[in-house]
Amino acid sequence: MMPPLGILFPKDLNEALNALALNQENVHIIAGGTDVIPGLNQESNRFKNTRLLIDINKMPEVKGINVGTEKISIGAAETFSDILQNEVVQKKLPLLWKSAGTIGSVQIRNRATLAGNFVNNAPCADSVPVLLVYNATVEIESLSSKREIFLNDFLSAPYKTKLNKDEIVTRINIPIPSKKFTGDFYKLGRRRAVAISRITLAMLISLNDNMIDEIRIASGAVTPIGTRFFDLEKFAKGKKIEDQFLKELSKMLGEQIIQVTGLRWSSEYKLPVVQQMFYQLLKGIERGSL
């Protein structure tokens, strides 16, 4: 049962930050509410002391998709439906556009926001691997400061981030990849829609004469938090795209996942799936490059 709650609807960021500064111990920020509201109803420990909600959904500072020459800046309260309807995102950030379409149902995508998908750092957040390979950064504001950090640094542990109690995530900034990059996103759930992710993979790759000039690899759900595999990326740089190497790289991905997570009850079925799907993503790139 949901506890008695107060709720504020600030008209702008300054009003929200002032309210947050006065109520840091018992407050939660909401935009779509698709995580907080079910959590309150289920009496989740993450929300057990919540007494006040601050709804930022109408604040202009956290809305809008702004397209620049080098980056796309997405407001924290932009929904996944907003992202799916944006033709520039579809063209310039196709992995984000694809992952947005896998989240929940139409009704959920109409409410759920991009920042809301990662700000609680749930392992199954579908957008996180994609944002990681796009080198996304997060803009964060408090009454006294404004900072911008890489999402990879923002995510610290399951359900924990570097967000301080007096801060609000305002925007997500994504550098526009050069035309030389191609890639893909893969999600496995227990059913085709309205399913929590069991495995997610995102990959961007740049080839030069059939050699790997740069590759970016990230996973979700199969690791405790969304994870970039920087060591594997470094190993692959300069290698030729050929079948035997792709098999070796896929095997190494499984080994690195074990290093991150340790052996779990689910490892027996998840690791072969991850390795096979990564191999298939790579093979798709290989076929396109020949």
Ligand SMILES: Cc1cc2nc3c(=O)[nH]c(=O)nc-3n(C[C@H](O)[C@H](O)[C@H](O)COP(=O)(O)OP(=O)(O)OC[C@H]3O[C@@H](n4cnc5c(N)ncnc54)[C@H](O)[C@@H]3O)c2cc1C
Second form
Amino acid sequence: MMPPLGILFPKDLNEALNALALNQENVHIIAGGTDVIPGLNQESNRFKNTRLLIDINKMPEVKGINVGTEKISIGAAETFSDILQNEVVQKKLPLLWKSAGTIGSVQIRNRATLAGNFVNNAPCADSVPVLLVYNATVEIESLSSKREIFLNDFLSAPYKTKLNKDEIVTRINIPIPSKKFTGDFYKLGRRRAVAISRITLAMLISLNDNMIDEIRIASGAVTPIGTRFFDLEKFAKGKKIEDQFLKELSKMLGEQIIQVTGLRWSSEYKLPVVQQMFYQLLKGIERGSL
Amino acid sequence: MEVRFKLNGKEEEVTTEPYLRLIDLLRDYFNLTGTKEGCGVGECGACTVLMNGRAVNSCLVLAAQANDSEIVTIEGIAEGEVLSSLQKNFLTYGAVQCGFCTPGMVLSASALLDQNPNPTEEEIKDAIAGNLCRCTGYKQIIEAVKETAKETIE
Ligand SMILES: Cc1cc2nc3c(=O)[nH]c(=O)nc-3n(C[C@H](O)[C@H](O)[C@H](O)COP(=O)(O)OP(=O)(O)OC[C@H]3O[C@@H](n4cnc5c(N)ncnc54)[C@H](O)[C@@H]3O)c2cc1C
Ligand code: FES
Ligand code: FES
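Next block: the form predicted together with this ligand, after the form predicted alone:
Shown next: the complete complex, the earlier chain at its head.
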């Protein structure tokens, strides 16, 4: 049962921020509602005692996919379907485009927003590893402040972020990687559509001849939250991309995942799968680039 | 609160509680019981309706969020007593057994055909991946959609 609550449809950001400043307790922003509505309906703890929803879909500040020369800026009200329909995103941010197509079902993608996905910060938020390897930043506003921080710093723990109660995420900014980069996104889930993903990996790599110039690696779902592997990335820099090294790197990724997860019950069977997946991603790129 | 929207082609204006879900408004207020509730959490697609031409789960939309939009339910797909060609093909190809998933399936498939009149089998599967059917095994449904696309193209 839906609990009795009110809903506001602010016409712009200022009106929404004012409403937030007045009612910080028991208020939730709602964008696509694909987390909020079932959460309310099932009386989930995260949405307990909600009295007011603030719907951001009528606010121009959180709309639109703006393409610049250096970055693409995605409004917080843009849905995964909006992203899938954008040809520039498909071309310039292929991993984001690919991951968007794996979210839920058509019906979910028609409502669910990219911003809602990482603000919710479920371990299985599929867009997160991809946004992390793109070095995405999050634009956040309150009545008294405006800041932009790396998504990697924004995410703090499962279902927790650095967002303050009086703040709204307005946009996600993604630097367009230089042409040297290739990469891939992989999701292993239970069922074709509405699968809660069990393992996701994203990787971007730029090669110079046969040498790794730069590599960025992130995982989701196996780790408690989406995680970048900076140590591993540093280690791989300058190394030759050859089979023996790719195997070693895959093994190290597994070890690092054990470190961050502190061995969860599911790691035992996930781990070999992750290592194999990562190895296959690397091999795919090796094949494509040689 | 006041909600104004176009429902199956007709302008409507209703006063509802702000926390009412769209599915409840459609079924309980407008008596449009073709829209079914299966899971209530976005997983089965039985509650699918079109919102501004896009398939959405009406159990995941608040009635208030439908303000100013255009909603089509299964009741708006047929022309009076005359079934759409998609609906006819569902019958011809045996794509309906218990029928619980059918309204949602038809709406997902018609949203697909509106946007993409000549879909591949993969595209059809993707379009109905959010609609569960426990009876048919999907094959007949996919055939019905394919045939409809073929007829429309011809
Ligand atoms: C059936 C089903 C299948 C799903 N499948 C997948 C899947 O395959 N992969 C996946 O990753 N997820 C999946 N999800 C989860 C969900 O759809 C996503 O997390 C979605 O992206 C959330 O976005 P939303 O706009 O619907 O969020 P909402 O429900 O509107 O909001 C989610 C949270 O973020 C907050 N919020 C939203 N926007 C802002 C903002 N701009 N500023 C501040 N706070 C904000 C809300 O207050 C709330 O706490 C699925 C959900 C369902 C119901
Ligand atoms: S009832 Fe809405 S998706 Fe199942
Ligand atoms: S016909 Fe029974 S669920 Fe599809």
